[in-house]
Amino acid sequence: MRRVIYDVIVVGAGPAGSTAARECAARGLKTLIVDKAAFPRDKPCGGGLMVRTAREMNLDITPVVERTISTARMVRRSGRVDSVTSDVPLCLMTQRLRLDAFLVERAQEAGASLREKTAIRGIEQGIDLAEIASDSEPLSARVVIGADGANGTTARMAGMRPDMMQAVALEANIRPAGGVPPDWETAGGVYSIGCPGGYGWIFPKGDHLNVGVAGWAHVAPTLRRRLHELTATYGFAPSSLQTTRGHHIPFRRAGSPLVSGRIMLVGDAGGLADPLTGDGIYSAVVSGRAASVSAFEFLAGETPDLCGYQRSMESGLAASVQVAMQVHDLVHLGMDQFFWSVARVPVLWRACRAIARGDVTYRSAKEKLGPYGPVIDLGANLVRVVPWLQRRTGRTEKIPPERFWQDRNGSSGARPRPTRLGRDGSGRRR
């Protein structure tokens, strides 16, 4: 049998993989998506899509939207509630079971092929191709996009060593007898629960509520207790929780590799989630689209390698994620105070709403502060070097401070070191 050689093989069919595959196929590239699961399949996730994500998808996702959120309820540890309401939607509620299947279908409609129930066992880069060993048959591609999530193995198989910080989340569903309570139909709740690096939430879906808690990885043993306590504050019995599940949320450090030879990492596989909210779907879509552009340009001979993808991430999404991490650290010095401020300082609420809707990014919002922007740099750096502030934000690992003053391009921290294709195509640095 003649071996089929693909232009692009995408490992993983979540939002990052499906988006990358759809965009690659739409550009005329012979594209295959490989996933170890069969679709539709569910995945632990709060299922909230900020409006900015829907805009980036460039798709009508109405068929899988179950609720539209325009009110944010921020609950302090004292129980005081600060509510803000927008005259335009902020967040769209869906379920990953439906969303991921929908996105896979759109990728197939664009011309991508899907191979389900296929696990990847190894990747070897050659002169012209990347050879992939799977549990079904060998696969070959000119470009591989690793979109296999927080627990994916593509990076390891490619010899990459992404530098990540780890958070964890635990979520479950509640199905009230009378359906979603009226006061939660268009509102989402976030809770200050004193969980280092994280928060609690309640999101309404079509016929149930999704509740969860998250924090730095070292608080994992306490999450079940925190989830039960939070559920009780909603007025529900912890015994009413269904399908309780946990998952990792990796956050990339500046300079961590996203490219190795013919391989690119997107979404959670590259640690590109938003550190402030824990949202990974927006970054999945943005990085998936960017990877498809780099794949097309490389395969068309317009660029000598895939390193343009890393550069585009470092100057765009990854730079914004770094600002989000700075804001995360400052917010966790006093989340109750942050909630109070959002509800009472109009300019802060407008900034939060603009970020949620995609009108601005974290980075561009910071740039609009002008000479006050370095205050964020200073505060975030102090969190990294002052032990008392580290403890207050839940930091337990030593984190080198980034540069206090950014260069003209707005970049900070370590410079990216993407791996370029060598003459033999092996991915060794030139």
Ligand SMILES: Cc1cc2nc3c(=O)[nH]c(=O)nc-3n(C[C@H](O)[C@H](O)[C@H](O)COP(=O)(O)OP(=O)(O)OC[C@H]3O[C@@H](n4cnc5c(N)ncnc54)[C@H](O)[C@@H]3O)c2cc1C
Second form
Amino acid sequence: MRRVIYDVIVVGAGPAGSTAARECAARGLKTLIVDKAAFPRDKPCGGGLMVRTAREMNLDITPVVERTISTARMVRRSGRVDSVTSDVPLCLMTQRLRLDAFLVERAQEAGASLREKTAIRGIEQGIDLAEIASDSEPLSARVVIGADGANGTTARMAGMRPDMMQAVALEANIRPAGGVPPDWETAGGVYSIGCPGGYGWIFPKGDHLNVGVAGWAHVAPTLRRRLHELTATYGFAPSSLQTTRGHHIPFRRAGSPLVSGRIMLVGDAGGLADPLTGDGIYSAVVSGRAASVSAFEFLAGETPDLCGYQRSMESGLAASVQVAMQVHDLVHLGMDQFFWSVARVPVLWRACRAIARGDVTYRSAKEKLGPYGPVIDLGANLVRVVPWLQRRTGRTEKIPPERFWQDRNGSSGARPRPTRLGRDGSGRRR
Ligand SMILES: Cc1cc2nc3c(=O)[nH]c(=O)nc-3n(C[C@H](O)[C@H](O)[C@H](O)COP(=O)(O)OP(=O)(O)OC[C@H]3O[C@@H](n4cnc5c(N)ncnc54)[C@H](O)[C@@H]3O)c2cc1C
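Cool, the form predicted alone is there; where's the form predicted in complex with the ligand?
Next comes the full complex, this chain leading.
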């Protein structure tokens, strides 16, 4: 039997993979998505989509939106609540079980083929093709998009060495007897949990509440206790938590590779999530779309290689994610004070709302600050060099201030050494 050669094989059918596949197929590329799971499949996730994500999807996702959030309730460690309400939606609540299946169907509608229950086991790059070993027969493609998520292996199989920091998040559902309490029908909550670099959330879904906590990898052993404590503050018994699940969220360091030969990494596989909010679906969609453009241009002979994808990420999404990391560090110096300020300083609230809605990115918001923008650099660099400030952000590894080793495009000049996870799961260098 003759082997089918695909223009593009997408490994993983989460939001990054299905978006990349949909856009590749829509551009007329012969596209196959391969996923080890069968759809619909669930993924540990809060399922909150900021409006910027829905806008970037370029697709009507109304059928899988269970609630629309216009109020952000920010709860300080003391239990005091700072609340802000927008006259336009801020966030859309979905369940990954439904959202991901919906996005895969849209990719198929656009012409992509789907192979489920098939794990990718190895990748060999040749001169014209990438050869992929899978659970079923061998596959061949001119371009491979690695969209296999936080635990993905495409990068390693392709000989790439991504340089990531690891966060972890734990989530569960509560099904109140009377359904979602009226207080939470259009409000999402974010909680200061007294854990350096960490936070908690409560998201209302159609018939239940999704609750969770997140932090850097070294706090993983404490997350279950923190989730129980938080659940009690909502007025529910920890025993009411259902399907408690945890997962990594990787965050790339500047310069971490996104392209190797015929292979591009998108979404969590590339470590592109937003470190301030833990929102990874937006980055998954943005990077999936960008990868499809680079695949098309390369296959059409318009570009000699796929490096345009790395460049477009470094100057766009990844540069914005780095500003988000700076803001993360500053916010975590005083999360309670940040909540207080968002509710009382109109320009700060307007900036948060504009970022959530995709009117600006972190980077363009910082640029709009004009001469005050470097104050963010200064503050973030201070956090990096003053150990007790750094501890407040939950960061444990020694990292040089960004400006000392970054070039103007946001990519690194001298690459920092890759970090290995310590025995305690921390990102400390050894
Ligand atoms: C607890 C928690 C809560 C979160 N809450 C939010 C939130 O509210 N909003 C938000 O925007 N983000 C949230 N995130 C982040 C978000 O879940 C991820 O950033 C997002 O899922 C990344 O999408 P992806 O397509 O890159 O990867 P994934 O969604 O992880 O998809 C990867 C796919 O690849 C497949 N795969 C893996 N390996 C292979 C292989 N070898 N062969 C074939 N297939 C393979 C998997 O089966 C999977 O379907 C949360 C994360 C966690 C852990």
